[in-house]
Amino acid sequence: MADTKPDSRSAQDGIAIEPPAGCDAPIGVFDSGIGGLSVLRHIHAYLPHEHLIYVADSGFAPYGDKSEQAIVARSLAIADFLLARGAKALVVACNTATAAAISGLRARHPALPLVGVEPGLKPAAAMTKTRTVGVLATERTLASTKFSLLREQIAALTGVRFLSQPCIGLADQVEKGELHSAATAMLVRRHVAPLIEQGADTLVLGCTHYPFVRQLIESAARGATVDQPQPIAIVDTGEAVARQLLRLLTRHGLQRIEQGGGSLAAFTTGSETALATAFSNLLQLHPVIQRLAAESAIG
């Protein structure tokens, strides 16, 4: 689900950066790598007239095994990079970065329309029939205070049991483009099977990389299902993020209403070729991609 905490209206620590007034300004979207493209595709579909800038911090990926301090530093620096290019709004298209850095981003940019992503526990709780939900995410997301509070809050309200599954190595496989390989399928089965065996009938994709291996996840869930007649439900929150972004742009009077299609630019601290291939294969888009030195995103 989208992180929908209202924007702060007062500066904190003496810092206040107002969003650009122009509706033609771009929207900045970033992730640790290509996973955020699963969110970008919904934004592109919902807001086809908007200009978009995407940053893939692939040179520092994955975020899931990095310290919180490092993730916060990267997120703040990438946000500054996008704002320096005139971004009127930011989307943190990474669950791990949202969990670690969204509070710091809001503190630094209190007037900026800002959307993060977090695991869709609330919609999953409404969908489950067995009252058991499996959450697939990175170690860092699952260990975060933000996730723990969200899980405890929704569990207390609904009585649903949430089973957390750290998917070590899965985001790496997606980054490498191994979306259908035997190694990725085996890794997915290893993570999914224990959740189904414990009664989960709903799985939350708690990392923006995981929608790109959704078919493998569904196949693994079917293979592990023994006594459940109903198919396993999958919760992906990319569409909710796009809807929340549209609401914020409308609220701030920043929605671009020109009839012409919006532009798309992309930057990466990793391989330009790898990102171009991901855009082409996953979204059928072909933006101009520029490479950033890894250190430039933190300087």
Ligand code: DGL
Given for the second form:
Amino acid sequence: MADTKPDSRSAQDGIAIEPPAGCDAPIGVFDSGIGGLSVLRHIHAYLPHEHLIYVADSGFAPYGDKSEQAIVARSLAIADFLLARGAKALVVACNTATAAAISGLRARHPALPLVGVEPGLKPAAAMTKTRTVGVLATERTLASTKFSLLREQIAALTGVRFLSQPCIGLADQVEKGELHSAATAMLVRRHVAPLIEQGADTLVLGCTHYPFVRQLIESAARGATVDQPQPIAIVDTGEAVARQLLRLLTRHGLQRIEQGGGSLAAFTTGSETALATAFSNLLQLHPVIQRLAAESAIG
Ligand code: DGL
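Given the form predicted on its own above, produce the structure of the same protein in the form predicted in complex with this ligand.
Okay, now the whole complex, with that chain kicking things off.
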């Protein structure tokens, strides 16, 4: 697990032995594309002194319709790429990659502070008044064993009903920068309305791309409650991930305490211009962006 100490096993056991990283080393953050920027913005705000490296695997996005094996391979390759650049910690800023690959990443890098993202069922269960929560996520996340176990556990503990809604095509719309288009609004309505009609008063954003269409999700939810207006709560775990990252860095003695802002570098297996536009429009940040080959191994 992320908190274990380095052991003496060799790389032949499938365990990577990284040289110890110092406080000044960067934190690596990755996603299938630009969705992870919804997590990065919290990390950047919460840990402003940290150096950050972001990888958008946009050349291979979306992950949501890929096989688990393919997502594991991409995640391991991206982690190796970030660790080769000296990363002291990794954030898997993607629910789909976390569901598929976090256990493989922890097994390969047992000493590394590693934070994943998973749909916020627990906070949603604490918020719902109708005891019904809608979960918006990719097909792959919702079909994963990790998600099923989480849903069963929280449902058993709280008695809350979780309605799973795969949002096919929604991450693609975000990747294309279509955050307000009529096509995206229609897609969102199609996914959100049935959840509200079945009594959900709380919606979990179970994909890191979805916070960027939060307004459309809120207005689709409002539109579906016109007869019986009721407030709809939205759960996004981006900030909780930043807090967990700080806890892990502190526990490992790896928090950067230098004054002055940290640096930000970004890599993409897709279009550099698209990533630069996303950084600028969504985060008002302008990092240097480099392109990586999408084929097989990264870098
Ligand atoms: N952003 C990703 C997630 O949180 C996945 C989107 C995709 O590539 O399908 O699940």
